[in-house]
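Below sits a lone chain in structure tokens, taken as the form predicted alone.
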Amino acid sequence: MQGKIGLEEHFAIRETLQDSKGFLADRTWPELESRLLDIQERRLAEMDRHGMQMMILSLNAPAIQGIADPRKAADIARRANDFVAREVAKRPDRFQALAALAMQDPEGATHELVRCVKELGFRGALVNGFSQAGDPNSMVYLDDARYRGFWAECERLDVPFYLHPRNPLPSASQIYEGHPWLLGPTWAFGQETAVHALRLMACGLFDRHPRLQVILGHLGEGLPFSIWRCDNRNAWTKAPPRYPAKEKLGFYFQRNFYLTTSGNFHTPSLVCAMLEIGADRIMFSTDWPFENVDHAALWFDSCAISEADRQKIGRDNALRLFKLA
């Protein structure tokens, strides 16, 4: 398929580059480093070879969310946003961007989101899970009351918010002790992000802001398979859920969430997501440079779905959600 749009496509600046070093084997670092720092050359060549018209760019992880000092986090976020804005300006037909935000300072993050959308033309924001705010051992999740003003502004701006994974802190990783291979994309990324998304659904956020749209990568971090059980849970007992939200979690999942194919190039998983959330709420992504463009594109172009759904997922849904006229 020609004209595909990918929207979990990462870059790094020098200040955040080392955050990506531990995710893959040391022998792969020179290649990954080169991929992260390049935007206009190798990346564009990969896109051209595999039918991608556009990448919507976002900073690597955990980056801003892992900087406990709010001032330093805000400074690095602004530098990253200014850098990628300059890169987008060189080829706006091929690149757009999502804002990096220092959620350690909710008011400052709100102002930066407004600046990025209104002044730099960004299409939304991507945040790497919880933030270490003040204390390096803190884990502040986005259902916290301090973010109420931020979410209100996000809805008012009518831009989507991408909830991207990060590993739990060592202090919260006892379940992985002795099994470090479970960290990262193997398992911990998905588990951490799925719980974070469920917290957002359950806290009443989408009752207050019904037009807010959140994006999850990797075909929903396992939630399409599990959301029914989250709601059903021993249904014969007739016990009401113990959370503030007014509706079942599946209601918000189907109304307030989009999913992408980033790093999950598996047709049964795609079909499960389509059955649960609908083809109108799934979008193509590669997860470059941590995954290969060719692996994503060759799978997607040939997977066993209808051509109408392929066009929606590969292009049309992103055009609509991100207002890419």
Ligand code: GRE
Given for the second form:
Amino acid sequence: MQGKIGLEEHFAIRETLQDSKGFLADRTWPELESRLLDIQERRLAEMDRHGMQMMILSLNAPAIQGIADPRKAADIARRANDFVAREVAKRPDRFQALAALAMQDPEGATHELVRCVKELGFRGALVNGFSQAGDPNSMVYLDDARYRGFWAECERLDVPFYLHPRNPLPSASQIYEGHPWLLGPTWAFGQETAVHALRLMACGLFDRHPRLQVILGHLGEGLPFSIWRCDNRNAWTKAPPRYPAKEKLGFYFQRNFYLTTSGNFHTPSLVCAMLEIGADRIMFSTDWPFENVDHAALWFDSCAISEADRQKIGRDNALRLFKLA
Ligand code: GRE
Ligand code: ZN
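We have the form predicted alone; now please give the form predicted in complex with the named molecule.
So here's everything in the complex, that chain up top.
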């Protein structure tokens, strides 16, 4: 398929580059490093070769969310946003951007989101899970009351918010002890992000902001498969309210979430997501540079779905959600 748009497509700046080290074999680091730092050359060639018209770019992980000093976090977020704005300006037909935000300072993050959207033309934000704020051992999740103003602004701006994975801190990783292979994209990323998304659904956020749209990668971090069971268990629990939100989790999942195919190029998982959330709320992505564009595109272009759905998922849903038309 020609004209595909991808929206979990990462880059790094020098200050955040090292955060992407250690997930893959050391011998692959030179390749990954050069992929992360490149925007206009290798990346564009990959896109041309595999029918991707556009990448909506975002900073690597955990990057800003892992910088406990709020001022330093805000400074590096701003640098990353200014850098990617300059790169987008060279080829706005091929690149757009999502803002990196220092959620350690909710008000500062809100101002930076407004600046990125209104002054730099960004299409939304991408945040890597919980933030270490002040204390490096802290984990502030986005359902925290301190983010009420931020979410209100996000809805007012009418831009989507990508909730991207990060690893749990060592203090919260007891279950993985002795099994470090489970950390990162293999398992822990998805577990961490799925729970975070459930916290957002259950906290009442989407009752306050019914138009807010949150994007999850990796075909929903397992939630399309699991969310019916969460609701079904809750339904016959005796003592409501089970959580502050008014509706079932599945109600918010279908109304306030979009999913991408990033790093999950498996047709049964795509079909499960289509049955649960619908083809109107799924969007193609690769997860470059951690995944290959050819792996994503060769799978997606030939997977057994209707051509109408391929068009929606490959391109049209992103055009609509990000107002790219
Ligand atoms: C990511 O998507 O951010 C990612 C990493 C590290 C390894 C794999 C991966 O940050 O997909
Ligand atoms: Zn990613």
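If you superpose the two forms and keep the largest set of C-alpha atoms that fall within 1.5 Å, you have the rigid core. Since we're looking at a predicted model, the values are computed, not measured. Residue numbers count along the first chain shown, from 1.
A.B. asks: Following rigid core alignment, is the displacement of the residue 174 C-alpha between the two forms equal to or greater than 2 angstroms?
C.D. replies: It does not, since the residue 174 C-alpha is displaced less than 2 Å between the two forms after the core fit.
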